[in-house]
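Encoded as structure tokens, the following chain is the form predicted alone, with no partner shown.
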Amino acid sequence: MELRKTSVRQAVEAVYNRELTAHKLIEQTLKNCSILNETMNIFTHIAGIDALEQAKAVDRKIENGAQLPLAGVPVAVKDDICYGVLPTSFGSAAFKEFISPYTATAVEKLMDAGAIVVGKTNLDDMSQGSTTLSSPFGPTLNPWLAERAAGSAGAAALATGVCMLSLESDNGGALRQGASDCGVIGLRPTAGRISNYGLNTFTSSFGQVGISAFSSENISCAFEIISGFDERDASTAVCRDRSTEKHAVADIEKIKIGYPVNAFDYLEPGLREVYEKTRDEYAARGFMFEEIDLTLLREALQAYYIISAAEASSNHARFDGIRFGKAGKATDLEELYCKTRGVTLGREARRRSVFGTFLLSKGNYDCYYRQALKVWNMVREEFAAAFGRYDIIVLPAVKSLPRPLDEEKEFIEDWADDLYCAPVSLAGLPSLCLPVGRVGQLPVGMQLIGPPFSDEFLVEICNRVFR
């Protein structure tokens, strides 16, 4: 079976229909990930004898008459979300053969609906990036172009056809521009549709459990399942009355996308171009593109820095050797802390610690970090404005083409590759990011935004006409 051209649907009716059994296909799959892995470099841990024990026991479930809507289907985790059966190493070498205590609620919700987890996928220092490229384990090479970054191993994971669902977290946009960068399909939610009980974040106002497949038929089988109230994450209380909302595709000439124009004056050349065919072919087919303005995204990206180097500053100092940590050799305090830090934060991790620490001490708190709550704020705001007026609105989902592995950048050109992204992060709001074109070899995504429990209806827009 080749997981890429096929849906979840039908994986599942397979296994139930006896054309293979779960075991079968986690037992291949398994192999796939172990060549793959090879050369790509895309888990930093494969499942091998669990996985195989737990697809048994789909199949036994199955004999007995249960009904599992995700029965054998092959699961790839961040390496940031907990699963009590493998490491979990939140991207640090001090903790890659940590295995965390639990697991995460998204990950139990896939696992009683029948789906087997078949690795941890690699991620950036401390989950910090996204391109992987500051992974201590090295970069995931890009499936398309192995000259360059994949962005998102999980992304990577689906385009190479190794698994059909990939759980993810995302900040600033890391999930959304490694589907971008791979050419899959990724859904960052509302906040609070997903729980976040599991997910080690450096900013806890904006990290998001999210999904990425291949198809938004698969992105929609997940969120389903995984979406809705956790009594274990109090940011889940707003599914209690929203969970079972249905969101309808109204007649195309009736939806209305509010398309930024001066948004896309900071692409990379040949980005645009892709992104104005697509709104041109979209048009003829009679959807109601109308242009605005959204005039905050560089204060938004500016202030989503500020705000999450704070938190991640805060977040950090767990990290001690004493509550969490590899201890350090040390005869005094301010060592241990030292040593201990030092092998646990990577480079971009300890660059984020002393910026927040700096934006948070006197006389920097009402300068930087006062300043950058209130823009947080207005930025909302213009969103809400925007959505009285359109049911969706389109944005790049990258500035630019993935890195080349050999290119050195400043860490403030990385930062602002999320000039995208991390304002629709500030925002709350539900993401969609759907491939579109191409530049050369590489894919190009395109994020469909709407207003907060709108993440049905995005999903649904995709599925039935941005094919």
Given for the second form:
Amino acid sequence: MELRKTSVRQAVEAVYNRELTAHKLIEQTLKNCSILNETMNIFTHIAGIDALEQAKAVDRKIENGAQLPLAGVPVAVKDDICYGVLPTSFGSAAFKEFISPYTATAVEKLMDAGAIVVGKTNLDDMSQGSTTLSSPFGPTLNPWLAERAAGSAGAAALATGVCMLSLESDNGGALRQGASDCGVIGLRPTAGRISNYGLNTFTSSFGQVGISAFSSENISCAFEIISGFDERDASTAVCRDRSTEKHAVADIEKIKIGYPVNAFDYLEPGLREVYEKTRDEYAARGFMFEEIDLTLLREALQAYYIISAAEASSNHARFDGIRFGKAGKATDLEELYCKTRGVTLGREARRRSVFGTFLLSKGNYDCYYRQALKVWNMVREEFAAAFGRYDIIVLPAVKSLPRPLDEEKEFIEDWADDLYCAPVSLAGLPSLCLPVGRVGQLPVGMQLIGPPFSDEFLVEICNRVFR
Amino acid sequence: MADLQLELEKAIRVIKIEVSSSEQEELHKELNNFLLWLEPMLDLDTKDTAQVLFRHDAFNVWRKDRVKQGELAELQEAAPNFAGGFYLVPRIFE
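Structure of the form predicted together with its partner chain, please, following the form predicted alone?
Following is the full complex, with the preceding chain placed first.
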């Protein structure tokens, strides 16, 4: 079975019709994972006997008449999301063999539905980045052009056909930029639609579990299962009646699409043409694109980096060798802290911890941090005003093409690549990234952004319009 | 610049990481560039804007505190080690 050409529904049907067993499907998938990982470096850990045992258990449940909507579906899980069977490194070499004592809610829900975790996917240093280039385990190669970075290893796993769903995290845009770089679909849901319980995020305000897949139909299938209130995550939204969340998309040609022209000025050559061509094609089909101004993108990005660095400095404080982290030999407490944190935090995590502590210190707090909190509010209001006039807004997902593996970039240039994604994280809005074209061999993705709780609406639009 | 250097050193002390002198030099340069990069955001007029307090515009529903006396015996039973009215925890430093 070629996973890229098969929908989740078809795969589950095949398992139920006994065309193949869940065990056979997972056995073959694990072989493919191992072969690909040697060259692509997609996984930090690949499942073994446990996954095969789980697949056997799924086969037994099916024989006993159980209805499992994801029976035997192979899933990849980003390595900052806890899974009690395989190690969870959080993107730190110090945690390479750490096995979490519990499993994240989103993973549990997928497994309860019959999905099988085939591996944990690579990530940047403490999940801080959108390239995998700062990973302590080496970068993941882009499946379309091996001398470039993949952006997200989960997206690379989908693009190479070694899983059907990828559970990921998104802070300033890793999920969406990865989806763009690898030519798959990625959904960062409204803040609180999917439980973050079991996600180790460096920025508590913006970290969000999301899902990527090769088709919007697969996204829809998984989102239905993993979204919802979780009593273990107080920030999850209580949705009393799911039917009220679904916007009517009866007359889809009548949706109004906001197109922020000013935003497209920052793009690397070649990318602008892709987005303009997409707009023109859909405008020719009768969709209403209207030019709008989003005036705060650059400032939103800067506010994001202030707030997220401040939160990183606080969140990283627990890796001290006593609460978390492998304690090194030390003669006193101070030395223990320094030694442990020296090996736990990589270069990017150290940079953000230092900057965050600096920004929160007396004398800098009001000037930087408080100002960023106010800009955060302005960004929310600007998006809210735009959604008074438009059903969705489109924005590029990336400012530049995937990075060459050997290219050294100034860290600020690297951060500036989040220009189109970080403001959406700041506003807590749902954003679906879908492939819309190519520059050379490399795919390019575009974000469909909707008002809060319009997640299903975005998937539906993707399914019906931008298929 | 000298002030920035002092503040940087303070931040490094606060977060307790070992930093080589070359890394510290690099961090100083990076912090300086970062602060320059932030200037457009600092120029925004925000005097009439409230700061965000919560990730969501939603409020928790509070219940009244219910104070009840815990059972010491139950707690002792749940503890791995307990002696003389104290919990015993592993020694970190010898």
